[in-house]
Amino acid sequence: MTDAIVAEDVRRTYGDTAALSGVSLTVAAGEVFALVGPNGAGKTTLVRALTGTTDYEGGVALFGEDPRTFDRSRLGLLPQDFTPHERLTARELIAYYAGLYDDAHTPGRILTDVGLTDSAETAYEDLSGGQQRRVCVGTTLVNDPDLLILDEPTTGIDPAGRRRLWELLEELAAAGTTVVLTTHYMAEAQRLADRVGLLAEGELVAVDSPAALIDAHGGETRLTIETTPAPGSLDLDLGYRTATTDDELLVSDVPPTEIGTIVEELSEEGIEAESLSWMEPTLEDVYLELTGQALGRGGEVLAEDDEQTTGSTRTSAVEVKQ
């Protein structure tokens, strides 16, 4: 089967700024592929190159064809910055875009798919930001595209609306639609994508499945236990590497099945576990490891020294005991 997307050494510069520095990737037909990275990483420029809507150097093919002449009825594209006619209702907007195709889904079906049936007669300008974004996603689905490319589709959408769109994208993928999305929400990429491409400063630094990236670059699991007495004076051999802060015991690379055993060992030593948490590494940890940059809650890049402000599972200033 022909690959949905093949990009080879794609480059794009704006003056002295290199927005893309030789990006190569392949997306298989029927795959969900996520491009992740902070604002300014090059995600939008790459989307424009892949869809033939900006000049670029290198090679790009969509189902074996030049993206600039590719049959647009097979493509659904949501740019990051897209504002339709604000005085039209959600239903009127979907109907307008459906009217551009000979064989399109009905507005009612699309409104149901994006969870806006109850707001169908509301003017776009009166919808919430999240509802507006869902309307925009709906306009890309009217032609039942073979290839759906979404540039940060869930930005500004509330958690419930985001989950609804995730479910919709999973349904589309299960039916055979190729989906490419950009996002700075690592949880979104981790849930939806068959493979993830990590983009930083115009370069693709890694491509693989979320699980493989985490296994290779995410680091260890971390069990954090608040104890009585305070752990700073504890001298324990739990069979795992441990570290202490002023009020917590940290145990690295512990499988969840062994948490109970560790708590029992502490109890036998007269140490009570006041609270505990077990955390796995995530794609955000992978991104930090490979680029030295952490993603803030809004997707902004933070220097590695600012990591503690992002809610990362990593802990600094610990006293390691081998």
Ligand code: ADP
Second form
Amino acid sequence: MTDAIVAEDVRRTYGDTAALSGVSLTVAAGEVFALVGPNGAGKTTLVRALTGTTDYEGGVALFGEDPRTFDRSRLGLLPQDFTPHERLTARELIAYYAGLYDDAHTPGRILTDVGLTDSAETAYEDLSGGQQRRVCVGTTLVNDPDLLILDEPTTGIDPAGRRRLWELLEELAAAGTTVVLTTHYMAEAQRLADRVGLLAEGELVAVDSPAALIDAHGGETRLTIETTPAPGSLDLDLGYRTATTDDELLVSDVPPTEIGTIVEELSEEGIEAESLSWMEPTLEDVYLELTGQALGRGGEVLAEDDEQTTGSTRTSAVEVKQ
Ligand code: ADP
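Can you give me the structure for the form predicted together with this ligand, which would complement the form predicted on its own we have just seen?
Every chain and every other molecule in the complex is listed next, the one we just looked at coming first.
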């Protein structure tokens, strides 16, 4: 089958700024592909190049065709700065966009799909941020696109609204729609995407499935045990690399089957485990490793101004014992 997207050595400069420095990428038909990366990495520029809405050098093909002449009825595009007419209701907006196509879905069907039947007659300006974003996504679905490209579809949406949109995108993907989305939320990319592309300074620095990226760059599992008495500078060889904070013992790379043994060993030494958590690395760890940039507490890429106040909590002082 023809790939949905083939990009070869795509370049775009704005004056002296290289927004894209030679991006090559293939997205298979039916795939869900997430683009992540720091602010200014080039995600929006890449989306615009892929959809033929900005000039670029290099090659792009959508289902084998030039994006600038690609049949628009096969494409759903949500640009990041899309702002529809605020006085129109959700239904009127969907109906307006449906009117642009010969064979569009009915507004009622789209409103159901995006979970907005109860707010159909509410003016866009009176909807919540999450509902507004769902209307925007709805406008991209009226033509039942083969390829859906969404630039930050869930930015600014509350967690419940985000989950609703995830379910919708999963349903579309299951029905065969190719979905490309940019996101600031690593949990979103990890949940939705078959493959994730990490863009940094105009270059794709890693492309793979979330699991493969986590395997390659996510680091070790972490067992965190709150102990009584406090672990202090624990002088105990558990057979794993350990570190201590004031009240926690951190053990790296422990298989879950060995957790009980560790708790027993501690107990034999008079150290009781009050609580414990075992965490596998996630896409957040991959992001941190490959970009060196902190994420917010919700696992989202922060705006530069936010980083100093709400950056990663993983930098607390630990005493490491090899
Ligand atoms: P992202 O979407 O990852 O935040 P962008 O694609 O918006 O990144 O921007 C990539 C780089 O290109 C940034 O340095 C940005 O300032 C620059 N850039 C993007 N659009 C323009 C434009 N219209 N004029 C000048 N510079 C731009």
